[in-house]
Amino acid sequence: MLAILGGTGPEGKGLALRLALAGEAVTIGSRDAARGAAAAAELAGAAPGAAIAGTDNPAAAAAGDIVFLAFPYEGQQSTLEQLSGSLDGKIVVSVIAPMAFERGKGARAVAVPAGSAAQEAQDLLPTAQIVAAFQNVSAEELQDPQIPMQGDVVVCSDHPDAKAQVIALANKIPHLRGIDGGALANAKYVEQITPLLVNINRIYRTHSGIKITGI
């Protein structure tokens, strides 16, 4: 069972909605469980026959074997020290990547003391294996499942099978590739991208990613 955390935002409802129509059992979490509900059930409609329950956070959190956190940095470290215990000994994936917009600017990137979101949430979670990844993909793209996928995942983590096991979901949606990135602390560079597509995004009117050339 996956369970998102933030499952109702755009980068949540569409990691679940293709993680569902790739096979998997999937539960969105919402600070109310109304919301995760209606959003599971917007998501049935768009993929029938996948497996997609939604709940509260918590409840989520409880369920899930993988749990993917998908909700924005500034909630992270209250909503963690809150469902610390639901996620000991768990793959947790963090998809946040941390930025802010400037008017006249656009998105930039969110300096982090512990380096990254994802070596926050390891700070935060001891026991939990924390894996970094899903950051560069389009939320607009996910969510539409007419549109097919492109371009790679990059997939940090200081624990190797858990790394795998996370490679091998982001395998399982057509047309992306999760790549090896390495250790946590590459986690960094890796959400920085994301404010830096955002403004490419800006510019060009598309939904970029990336792409690793050479493997």
Second form
Protein chains: 2
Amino acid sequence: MLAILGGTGPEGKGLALRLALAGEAVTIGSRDAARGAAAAAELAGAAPGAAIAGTDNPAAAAAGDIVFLAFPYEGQQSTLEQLSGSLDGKIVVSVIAPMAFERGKGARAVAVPAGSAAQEAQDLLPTAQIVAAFQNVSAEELQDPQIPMQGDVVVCSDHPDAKAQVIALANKIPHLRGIDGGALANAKYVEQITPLLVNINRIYRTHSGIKITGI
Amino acid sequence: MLAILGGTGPEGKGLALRLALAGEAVTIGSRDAARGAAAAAELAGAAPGAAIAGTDNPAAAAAGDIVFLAFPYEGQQSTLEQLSGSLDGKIVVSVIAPMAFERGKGARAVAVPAGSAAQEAQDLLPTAQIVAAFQNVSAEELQDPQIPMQGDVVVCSDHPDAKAQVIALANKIPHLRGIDGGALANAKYVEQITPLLVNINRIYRTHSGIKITGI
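Same protein, different condition: the form predicted alone was shown, now please give the form predicted together with a further copy of the same chain.
Once more the chain from above appears, this time first in line as the rest of the complex follows.
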């Protein structure tokens, strides 16, 4: 069972949809159980036959074997402190790219003392196996099953087995490709690609992503 | 005339070769004029008929209409303070990605107080038109004219006309594509992609680059 915490936001909802379409059983978590259930019902309509349930974040975290963090960075510390008991020892996938938007200046990366949101999650959940992935994948594309996905998912972790499992999950979504991005320290660079892509999206009026050439 | 300061290093030498092969007249600059001339002679052998000269950095900076900074970050402040008179008002292309290497940990980005090497160059050369570009392009591929290039050159600047000229230069190198990466503030994210690619190179034993999908 995959759990997507913050699964009612655009990135989380899109990931839930694509992973469910790829055959995974998915539980969406939300701060509000009713909103989680409503998002699951909406996605079930777009993915007939898919196994998608919705509940609150604590119940989803408890149910998940692999738990995705897809809520905004601002909520990370309080959410993970609250849920740490449910996440001990589990594979926890950080999808978070801390960003701020300034009028007329576009997106910029928010500095994180730990280096990256994913490294901060590892500090907050020392027994979890944190894997950073999917931060650069367009939420708009993920949410529209008519659009073929494109680009690579750079996957960083200090836990090789967990990293391999998340690379395999990325490869299950058609047209995406999981790339071994090395240690969790590299998540910083991957997270910071997201504001660059957001700014490129505004220039080219597109939904951009990245592909690693030479592999 | 294009000038490549630090053009005896792998990235600078490779860029000089590819730009000369694309029909540009190139002058390589080095701390030592004799080494600059030797690098030019070596490249002229690989690119018969190309216009490649070599000299010291001050003479190259004075000769160039567009001047590339391709020396290591550590030398930037002293070099630019020395050359600022020659660079006033010119298009100055920062190729620099500040990196350090730790045994067993691979490459990491070096923090720059200005945000990025390119922003620091703009601070040091306030009347120059700084453009950040080519940081993610493999030096190994650039140096071997038998290898077709691949990937995108994300180009960031606060000077739109200068940015357009550098995008056009990138597009002159076969198989490379210049992408408008927005303001110079975005150079930070592009520079930090380089240590990520260096670490990916070690994992996959390749020369990686990036491509922006959706454009």
